[in-house]
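Take a look at this single chain in C-alpha cells; it is the form predicted on its own.
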Amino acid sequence: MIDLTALQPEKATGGNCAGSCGNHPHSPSAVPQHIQEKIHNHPCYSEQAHHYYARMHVAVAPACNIQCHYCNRKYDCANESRPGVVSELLKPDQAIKKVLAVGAAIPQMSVVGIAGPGDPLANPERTFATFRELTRLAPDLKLCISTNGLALPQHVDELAKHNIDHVTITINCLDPEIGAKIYPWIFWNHRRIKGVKAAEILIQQQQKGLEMLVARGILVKINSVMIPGINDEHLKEVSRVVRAKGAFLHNIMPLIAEAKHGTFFGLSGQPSPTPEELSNLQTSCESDDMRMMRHCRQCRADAVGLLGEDRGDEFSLEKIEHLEIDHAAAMQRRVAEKARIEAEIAAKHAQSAQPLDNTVQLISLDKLRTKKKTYRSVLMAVASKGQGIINLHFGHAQEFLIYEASQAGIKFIRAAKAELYCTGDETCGEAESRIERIIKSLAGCEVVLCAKIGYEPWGKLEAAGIQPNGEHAMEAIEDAVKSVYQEMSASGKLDEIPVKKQTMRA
C-alpha cells in the first residue's frame, strides 16, 4: 500500500493559481495568465479553443505497457469512435506526409498529438522521430502527448528537448488495491507483473513522472476514467492530490463498457456512469486551482478536425500519397488563420455576457420596487458544428453541447452524443425510434437550441418537456443561451419546478 501522505506536498506547485482566482473556473480570466498563453489555441487543453481550433491524432504508436479492463485496442477500425482505435497505423514519416497534408487542408489545425493506439512512450522511438520530424516541418504547430505514465519519468527530458509542454497522464487511482481491478497486468524492467504490485509499480511512475514534469514547466493534464463501484469516490483524492502536485486540468470520462467493445469491463457488465453521476463527481472535484475538462469526446488515436468531429477518411495513406503540398505557404495559411481566429475570439470576449441579472422589477401600484429573487438553474442543449456559434439542424446533429444557465452565468457541463436523427432515406418507425433515443442522450435538458428543426422532432421533444428553440440562429451560443434563460426567468417559467426527466446510463 502507498502512503498517501507521501503523494501531497504541503503548497500547491507549479502550474495553478494556487487558490487565488476568484472567478468562475471555467472563465479564461480563472487561468493564470503563463498557462493562457500556452492553451488558448489548444482544443484539448481550452474550454474556448475547442469550438475553433482542429486537432490531429497520428497512430505511431501500437505497443502497449500495460493492460487495462476498460481498453481494446483496434486497428484498421472505421466504425468505433473511442480511444485505443485507429483505421491505419502509421510509421512516423507516414504520419509526417499525414499531418503535413491536413494542415495544409485545415487551416485551423493548431495541435497535433500522439496517443496509441497503445502507449506513445512504449514506442519511444517511433514517437520522438515523428515530433523531431514535425518540430522541423511544422514549427507552429503545438506538440503533445498522452500516456499511462509507467515509462514516463525515464523519458521526461526528451519531451522537453522536443518543446513539449502538454501532456496528459491517465491516473484512475492512487490506491494499488483498487489499480488491481483495474490494471491486470503491466510491463516492466521485461518482465510481466499482475496484480497489486503491478498497480503499486505503475503508480508511484506515474506521480513520479508528474512532479518532473511539472519541475520542468511542462503543462500537465490528468484523465481518469470514472467506473462506477470501483475508482468513482475515490476520483475524489486524486483529483485533490495531482492539483497539490501542479496538474492544472483533470479530466474525468466515463468508462465506455458496451459489450460489443470486447472489453473485459464490457464482457463482465460493468456499468457505465450516467451523466448525471459523472457531472456530479466532475463538480465535486472542481476548484479555482483545478479546473475540469468536460468538453473531452474521448477521441479515437487517429482523431482529425474540431473536437466532435473526425474527418480522418479525407486524409487515408492512398488518397495524401501523391500530393503536392507546399509547406511554407501551408504554414502561412494557418499563422493567417490562427490570427483571424484571436481576433473573432476577443471580439467576442469584449461583447461576452456579464453575469446574468437576477434584479426582477415589479410595478406596485404606488412604485417602482427593485426586488432581488433566486431562480433554479437550466440545462440547454446546443446543436453547432463549431465558432462557438448555433448553426446546425437539429436533424444533423450528432452530438449536442449542454450548458446550464444560472444566476452565476453560463457554464458549459458536456457534450451528449446523439444519433443522426436526418438519414436521408429514413422511415416513419425508423424516425420516431431515433427521436426517442435522442431524448434519451438528453435528460435532464429543458430546451434545445438549433438552427433549423422539423415539425415532427419538434412535436417528441414539446412532448417530452424540452421546448426546441430556433430562434438564435447563428448566434453566439453564450449569448443566446444567457437570452433565453433572460425570457424563462421573466415569463415566471423558472418559479416552476421542472418535470423530472429519466436518467439513462451512458
Second form
Amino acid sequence: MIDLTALQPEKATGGNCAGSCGNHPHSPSAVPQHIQEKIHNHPCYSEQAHHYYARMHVAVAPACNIQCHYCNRKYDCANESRPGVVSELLKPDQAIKKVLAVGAAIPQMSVVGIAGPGDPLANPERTFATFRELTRLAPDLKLCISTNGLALPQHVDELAKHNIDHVTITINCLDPEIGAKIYPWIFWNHRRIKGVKAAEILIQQQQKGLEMLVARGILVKINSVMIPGINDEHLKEVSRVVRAKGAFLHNIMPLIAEAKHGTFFGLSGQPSPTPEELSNLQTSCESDDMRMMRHCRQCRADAVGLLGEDRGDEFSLEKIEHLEIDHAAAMQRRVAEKARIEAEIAAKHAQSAQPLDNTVQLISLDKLRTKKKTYRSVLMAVASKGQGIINLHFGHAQEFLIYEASQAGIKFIRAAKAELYCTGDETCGEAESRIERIIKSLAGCEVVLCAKIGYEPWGKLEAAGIQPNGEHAMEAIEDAVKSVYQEMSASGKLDEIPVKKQTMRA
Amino acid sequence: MALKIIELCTNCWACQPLCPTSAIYEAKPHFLIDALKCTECDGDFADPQCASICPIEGAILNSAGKAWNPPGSLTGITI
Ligand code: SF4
Ligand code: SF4
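How about the form predicted in complex with its partner chain, since we already have the form predicted on its own?
Everything in the complex follows now, all chains and molecules, and the chain you saw is the first one.
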C-alpha cells in the first residue's frame, strides 16, 4: 500500500489549513492549542492568517536607545523595516485617528502594531497613550509591539495591564563578544555605554524581558537578523535558548546591507545572506516545537494592509483628517468580516479534505506503485495578493511566495521580493534588468504560478529554466501547487533521484 | 554654558524627554536647546543627557562649538 497521506498533506498535518500551510509537516502538534487560538488570525504570526487578515503599523515611536550596525538612524528601525524607509511620524492622537480610519475602510484589519520608527519602549508615553485609546475605542483589534528589549523588563507590567498579548524582541546574539560587533552603543542608566559591556547589558535585558513576558502568559516572538560571518552559526544557539525559555516563534531575517543605506555594515562591505543561506539556516533552526516564520516581509513601520501589500498612501494624515467615523459600526463590520473569513477557511478545509479530482490522484498513485520510485521535491513561486489564491498578474507581483512541493506535502518556504516588473512607461526601459532580478530572486524555483503573464517575461523565465504557468488562475495556492507537482511527477520530470524506500510501504 | 543642536538633527525626539531642565523643545526645522535653561546637566547627571543618547554624530555641539559626538564616534563609520 502507498502511504496516502503523502499526497494529502492536510490530513497529515491535522487539517490546520489547506495544505501544510500553518504547520510543519512532521509536527502535527507543533503549536499548542492555546497559542494557536491566540495567533490564528494574526497575519504576521500565522501563515494561514496572512492570506486573509490585514495589519497596520503606526509610527509613533521615534526615539531609540541603542544603535545597530545595520541601521541608519536617519531612517526607520531596521529590525522591523527594510532599510532606507522613512515613515510618517504620528503623534498618539493622530495614530489613533489613523487606526480607526483604516479599521473602518478595511474590515479585514485585525492587528495594530508599533514597531518604530525607533523603539516603542524608548517612547513609553507615546506608545502606551496610543494603546490605551485603541483598547477603549476598538477593543476587537489586537495590539502588538516590537522592541530591541533594552527597556523591556521595566515595562512588562504595564504591557500586561494594557492587555497586549504579542511582543516581538529582536535578539541577535547571546554572546556579548558577538554583540559588540553588532551594537556599537546603548543608552543605559543615563549614560552612553559602548563595546562588550553595552552588549552584555542589552543581552541581559532581552533575556530577562523574554522570561518575564512568558511568565505572564504573553506571547513572545523572537526576530533575529542573520549576519553572515558574525552571528549566522550562533543563531542556532539563540534559537535553542529562546525556545527553551518559551518563545513561540523565531523569525530569522536576512541582513540587508547596501552602501546606499549608509549603515556601518552597508559601508563596510558586510555581505548579506543569499536566499538559500537564509533558508538553510531557517531549516536547521526549525524543530518540532519551534516554528520559523518564513512569511515575514520586513514591512515598513507605517505599513497598512495585507502582508506583502502596503496601502499606507491611502491613509495619509491629510486624507483622514476630516473623516467622520462611526466606531461602533466599523467594529461591527470587522467582526462580521472575521466571521466570514473563518467560514471561508473552514469551507476550504472541508473541500480540501475530499480531493476534487480523484482520478488524477489515482493515476499518479498507480505510477508510484508500478515504478516504485520516490520523486524529488520542487520549488514553485506563486503570485498572490491574498485569500490564499493565485490571483495576481506576474507583472504586478511585488513578491512571490515560494512553496516546496514534495511527497511529504506542500510547505511554505519564504517570500521572495520582486521589484515591480510593470511600473509604467517611463521606467519600462529598465524592464530587462528587472526581469533579470526577479529571475535571480527566484533562484531554485522550477515553476512560477500566476494569474496571467506577458509574452516577453514568459520567454525569459522559460529560458532561465523556470516554467511559467497561468493555468491555475483563481485556484487555491496549495491545490494548484499540489496538482502541478502531480503533473510533473506523472510526466516523469521528477524521476531523477534513484529509488529510496523510505516513504514507501510494501 | 550650554549645548547646541544644529541642522544635522533628524528630529528623533530621543533627547527631549531626558533633559532635566526642560531646555530642549521641538522646533522647525529641528529641535533646539534653550541656552538660558541648559545646565549641561551639571548637578543632575554625570554626562549631558541629550548628547549621550543622540544618535547623530555632529548634531549636538558643546559650549566651545565642537561636535560632542564627532564623526565615527557613534557609528564606527570613518569614511
Ligand atoms: S545638556 Fe542636559 S540640560 Fe542641556 S539641553 Fe542637554 S539634556 Fe538638557
Ligand atoms: S537626539 Fe539628536 S537627532 Fe534626536 S532630536 Fe535630539 S538632537 Fe535631534
